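In the block that follows, a single chain appears as structure tokens, in the form predicted alone.
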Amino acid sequence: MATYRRFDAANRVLHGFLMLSFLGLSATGLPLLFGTSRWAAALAGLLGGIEFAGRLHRLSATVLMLVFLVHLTRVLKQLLLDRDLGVLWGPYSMIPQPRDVVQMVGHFKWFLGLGDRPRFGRYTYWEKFDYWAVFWGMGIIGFSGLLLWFPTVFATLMPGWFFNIALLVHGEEALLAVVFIFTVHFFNTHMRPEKFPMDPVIFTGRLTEHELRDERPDEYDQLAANGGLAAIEVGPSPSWVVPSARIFAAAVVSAGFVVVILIILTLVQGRG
């Protein structure tokens, strides 16, 4: 069975350093946001303590800001330099459109039995609003957090109440995003029936002939009809990258799910 690319090389490496950095940041930020937690205590502790948490915090948000600029380096180079308006509008865009929101509704009339499931292209309804919150997520937390971090510096330009502020809506936003990483795209990525117990693409890069005509018909049919299935055919990948990435993955989806547990345990303790 012919397999082809989805996702090059530089999107997997920057996916890695993205997902590295925001397990080190949820490593990290959550010791200091449910300080007084026996959980959050030893965590710490298995870090190094509470300081050395701190260091390892920021490096964590560097590297993220860095993979956020390369990104965003890229896709100013593909719109300007390389004048792809598909960057903007279209199948290959990840905008969203008016046929997303058609198949979102689509897609829950789907779930409940009251429809065929929508035809797919390149980037799914579910997918576009990830990216897009990985935005609200540099804008919101990123900002907040380098106030917290240099805070002589921005003390000159805003009041002292700002702060306050920044540091409520970091922990907050941050705890949402954790939240909704742990849960929401990881259900929706690897734990969905027909990816369970993972999807390795990311991690390959790949998709065989079945899964891209299954799952992104939409797409398969535009590169079949104007030739350009034979550009993405790729070969296998090696042998140990998927068992590799399964191993990496579940270890991280186990981890995450109980960190939510922790989480919700934590707040309802907390109100009682």
Given for the second form:
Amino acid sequence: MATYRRFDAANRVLHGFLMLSFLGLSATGLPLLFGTSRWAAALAGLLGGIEFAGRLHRLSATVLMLVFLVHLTRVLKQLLLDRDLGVLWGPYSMIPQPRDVVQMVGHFKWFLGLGDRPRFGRYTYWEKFDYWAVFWGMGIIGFSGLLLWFPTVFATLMPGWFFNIALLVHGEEALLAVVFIFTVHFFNTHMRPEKFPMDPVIFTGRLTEHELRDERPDEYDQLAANGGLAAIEVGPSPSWVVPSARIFAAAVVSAGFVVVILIILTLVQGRG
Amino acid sequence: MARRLGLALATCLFLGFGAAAEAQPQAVKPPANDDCLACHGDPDAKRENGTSIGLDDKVFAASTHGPLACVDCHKDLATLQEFPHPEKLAKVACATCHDDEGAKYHDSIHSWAKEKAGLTAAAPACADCHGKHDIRGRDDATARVFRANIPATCGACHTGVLDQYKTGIHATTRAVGNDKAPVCIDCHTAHDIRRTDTDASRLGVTAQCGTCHAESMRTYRDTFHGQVTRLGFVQVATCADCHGAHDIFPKADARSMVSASNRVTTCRKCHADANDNFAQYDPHADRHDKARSASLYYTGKFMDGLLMTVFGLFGIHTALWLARGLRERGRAKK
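Having seen the form predicted alone, the form predicted together with the partner chain:
Full assembly next; the chain just shown is listed first.
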């Protein structure tokens, strides 16, 4: 069976750094939010104490901001230098479009047995949500984080109560991001019954013909119609990639699952 | 007078010989308190250098150690057979009975100063705070270690600190009858006193503040300084860094380190470039207190709403997808 390219090497590497820095930020930030629980103190200890954890947090934040900047540069280059308006609209754009709303409603109908499954294309509405959630998170968590990292610099521009807001939204938004990624994102990509236990596409960059045709029929039909399939056909991944990706993803998904359980338990018991 | 001293000496000698005459090693009879008082009961009896060896037996009898024998503490005299005994006796080891306190004292800055740093005269041992033959329990209002007397006892050496403490809110509120307000030992402990720049001391003192100032401790723990100190990193502000240690004043008082006019200076102790804006940051902000900060309160409500909306919608989305996906899978297997 033919294999097709979905993500290029640069995007896979960027996602890799995004993932590692996100895990680093989560592990070093959560102990502060949940400092009354023993698991948080133990996690801070595992990371070499809270002082070292703080350094890891800033290092991870720097990596994540670089990933974000590289991505923005790539998108802007595609738009401005390559004059590719497909960035802004159409099936290859991440911009939410009317068809996303229609497909979301259709997807809910399918869940309930009230209709056929929508014919998804290259980017589905939940993938776009994940994508923009990162933008929102970078804006809110990234900016508030910079404020807290360089308070005396930003205090020349903004009032002191702003830092109280920054501290609150940094923590709450981070909690949202961590729990969302460790539950919804992991379910949508790996844990849902069609994909369980994992979808290696973000590591291999490859889809089988079967996957492309069944899960993204709209993209497949267009590519088949305009002869684009041949251009994205690639050979199989090197043999070590899928097993390594499985082990790595299993570890991260399990760790994330444990963290979510601990967070929920702590929240139920009362955080203060 | 000379006759009385002579009589006392004769008694001591007699007792000594008496003990020797019995000459059975295990059966040496230690001197009774009255035997000691034969010499020490004389207020005019003196050492070679002219200092008094007199001891008021009424004072000793009224002390918390009144029921004890002299030799219970002055152990080396229990087996000594020659009296009058040499002037130099072994040091009384309070820790023989008070082992917990002894162990704590041993690790303290007072012990370190005395034993290691050579401040033998300046640094206190047990008797310097508790007294010797007039020792009283801490529940006794005349005791040096009675709660209300502690500042004076510590202040006997730490005079500058005592002066500061006397002006501060803790001392002034004590003066009007608030006995809960702290004296020295509440923050510094009684025996296990450490340098205040050690991690253990900074964390211990901070925890102490919270035993009364529970609300301030709660809001401190909600902000960055309190979050990281809770996890054991104390190179950020703890209570005393902003509020002061001995001369703490309410923030409305112009002398307070956190008064409107002093706040920037206080922030600059750590944040060298802090400005007026910076000093408006509220280190005890409370997201549930609308009156204290409406902006924080409504931001908190917005964040709660955002989290509930996102998790609510995606919770439903995921649950429905899971149910449908499992049905599809079951169908595919058939």
